[in-house]
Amino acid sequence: MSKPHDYDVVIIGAGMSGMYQLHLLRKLGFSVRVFEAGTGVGGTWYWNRYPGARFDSESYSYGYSFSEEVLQEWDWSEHFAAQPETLRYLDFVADKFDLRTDIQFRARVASAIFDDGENCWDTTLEDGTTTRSRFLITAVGPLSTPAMPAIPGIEDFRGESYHTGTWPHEDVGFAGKRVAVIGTGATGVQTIQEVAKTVGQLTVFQRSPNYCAPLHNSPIDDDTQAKIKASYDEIFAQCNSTHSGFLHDADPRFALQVSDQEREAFYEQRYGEPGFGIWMGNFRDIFVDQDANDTISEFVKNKIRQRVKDPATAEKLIPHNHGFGTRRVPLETGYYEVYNQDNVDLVDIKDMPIDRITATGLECGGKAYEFDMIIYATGFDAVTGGFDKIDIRGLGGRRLKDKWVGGPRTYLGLQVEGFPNMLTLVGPHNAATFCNIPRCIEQNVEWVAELFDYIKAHDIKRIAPTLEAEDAWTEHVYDVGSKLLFTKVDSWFTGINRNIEGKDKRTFLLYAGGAPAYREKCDNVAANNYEGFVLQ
């Protein structure tokens, strides 16, 4: 006799997609629930609540769109909002639509193995639970595995210690404090600028500096509330129209056919304007020539000599192993400037790593440093690493770390040969993840909204994507990153992270091909009987 199942979808995360998806598929009809290992709701914004921790994308545009009543009726105070305002936009959004119902809190899963047999999914919590469902969808996120260094002797250090993807959830003071900060990537620039404010003494240690450009946030008045509000048919009509989601969309000029002057200043325009206007905005050239995009490059080099006096300190900070935005560019308020003060410090410390963490500090070039606090802003097991610490096992206990071990092979970044009835939102290889991200999880969940309803309408057990459709999605994600300098670059674009073993090959993670042609892609799909799946 076949076991009935619990559910008939299980969701792992509760974060943007998974409370959107969750939405949804009761709607349709479906039992569902959803596996949080947190104590609240918010994903990227219950988890990373360090200081400066705040969107680089518009509030409005971030946000999301699926309810009038959500948009009418929450206010945005900046343009680019802090966590704690995003975290309690989302306890709004779960509140409204009374989604804590179906889910589950302080629930980590352990494993989800299929059964062949049975077509059904165990999924197994750390307390040992399992719970079977028809369908599995993972809505892990991709950045929310934090990757810690590989330095001997973390463990030994008596102060306080923190990871920025796993801040505490009380405050956290710095005033008379001496603290070293190891990182600057988006979320070490963020902290590093805030700690500044009010710390002792400030130590920071970089390996790998990279461009920062002005966020230049601001209030929200209430004139400019009102006009958001009569416009996000607009806004949102912009975001789905341009190549990420962002509001900014390529200059159709190239970067080389024009005048120097007319370059320069344009430059000068997009570095003074709000948002990631100087990355997503520019010319349309800079991420496929090397000639153009050394332009740009060239420009931030000097905003960056001309903000930090001590010529010394502003070569540190100066990138010379990549161009302009060919990594993700954090933006920044006044972090350039943090490194004038007399009681900030910059260590380099790529050609002289540090030797280990002590009991009170760290030893570096032969130096020993001594501290209260160690800020740990290096980053994340990105896209692949929510995956990776699941034990996730397809047909024949295929385990899914040992398919991707070579890289990530996914059918459209949403299901993976081998892995029947598992959808994997904001998975590798899916336009969410090099994206506004709101705004492709929102395509993702409505895509497999309407999968689930055809479904039920057809009465399908069994969905998986054929062999032949996930190398041809996988080739084609490779070909089309391959003409962009992204993929000339060591990056979380490109799954290095060399705190972590294995993660120093270079494969590629996101889908550039941009979010509209991926939308038109998996639309085609879906209206040609979903080609490339097995129903059954």
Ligand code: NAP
Second form
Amino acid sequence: MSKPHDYDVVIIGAGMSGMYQLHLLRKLGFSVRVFEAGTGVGGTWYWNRYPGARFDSESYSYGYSFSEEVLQEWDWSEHFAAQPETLRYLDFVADKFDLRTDIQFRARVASAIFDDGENCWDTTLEDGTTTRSRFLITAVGPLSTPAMPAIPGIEDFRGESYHTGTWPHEDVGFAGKRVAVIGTGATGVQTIQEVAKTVGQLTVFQRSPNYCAPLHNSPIDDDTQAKIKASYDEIFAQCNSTHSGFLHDADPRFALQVSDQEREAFYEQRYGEPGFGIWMGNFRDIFVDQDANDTISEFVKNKIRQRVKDPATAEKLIPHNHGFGTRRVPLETGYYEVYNQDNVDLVDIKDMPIDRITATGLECGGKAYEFDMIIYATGFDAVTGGFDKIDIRGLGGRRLKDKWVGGPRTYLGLQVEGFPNMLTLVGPHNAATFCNIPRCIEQNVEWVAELFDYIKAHDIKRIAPTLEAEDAWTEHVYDVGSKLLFTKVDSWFTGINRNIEGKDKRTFLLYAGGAPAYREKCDNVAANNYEGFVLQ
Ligand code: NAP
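One more: the block was the form predicted alone; return the form predicted together with this ligand.
Every component of the complex follows; first up is the chain already shown.
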């Protein structure tokens, strides 16, 4: 006896992609249930409440573009909004479209199993309840699985300890406390510069320095607010024309074809401007040509030397094993000046890993440190981590985790061969993984909504990509990646996370061919009756 469907579609996750997908599918008349582990909407912005959390995209380029009402009603207070404001914004959107009625909170998904005979998915929550749906859409986010460091003794510490990605909802104070921060990625940098404002004593444990650049944030005054609201069409048109969905796009010139003076002046200008211009709006060859990259790397190294008073500390803060922009560039506000404070120490642990966490602090390089608080800014099991922690099984009971053991394989980062009727928003090898993410989320979600319209019109029960289409896309992803200096460096882009077993070999988790090329490919696939997919 076949069991009837509970819903047409189950969506896992109520972050920015799950929220918008729910809204569009509901409008098309599908019955949808969203399962969300948190107690509220917002995904990244719900979980990452760590001190100083804010985005590095211009606020008005980050919001949803699909609703003129939302655009006109919402006022961003700063050019680069902080986490509480972004979460308020997403709550506002959820209220506006009455999204919560179809979202089940405190509902962490444990498994999703495909029923081959019935063409449907059985999604089981940690509480044991199972929901049957024709389609499954994962909206689990690329940076949603916090990774604790593989250091012995973490459970022994008797003081306060927090991972930035699961920061408590209650206020955490630092005044008068001895605080350790482990990790100096984009999250660590934001945390350190904020904690340093009030802390008693701060010790930063740094394994790899990054090239950080100034954010240059500022409030938005009334005049500017009105101008922003009058120019949303141009703002989004600009974002949609650039490689990665930001307002900034590569300069048409090549770094080595301009004079030294012109190059230096350009770098100085970019360093003095707000946002990602220095990364996304730099000379077009800095990501592909080592000599070109060396020029901007040297420029930022010198900035660090100028800003940090103690030359030995400055040298510790300068990266030596990769070039500028080949890992995610953290944007900062007074980060380097933190190391000029008397109550801040930097411990370089590159060649001297932390031996163990103890009841009162940690041991490193034969020295015992005592702390009241340890903050783990140690990042995420990126992109595939959100999938790995759910037991997802496709045809013949094959586990997705097993299929992806040598690195992910997908078609357009949106579907996986052997896993019919499952769509992966912002999945691995999807352009949304290297993007001003809401811009690419909207593309993903709208493309999936169009597909569902087609599915409805043609009474389709099953959709799956062919192995050939998946192989060709995966090869293309690696081919594009191989031209970039990114893929020569250890980072979450290349799937390296030595805190997690099996993640010590470089792959490539992103699609780096650019959002416009990706959009065109997806549109062509749709226009050709979903070429590369088998629809039954
Ligand atoms: P991350 O870039 O992966 O950085 C993790 C840090 O922890 C690194 O410094 C890493 O050192 C260190 N670490 C990890 N394990 C360690 C260990 N066992 N011992 C010592 N140190 C260890 O993670 P993240 O900073 O959370 O950032 C992840 C991504 O989130 C960013 O790249 C960005 O895309 C996004 N993000 C965005 C914003 C924003 O929009 N403003 C803010 C924060 C984060 P190694 O480098 O040596 O591995």
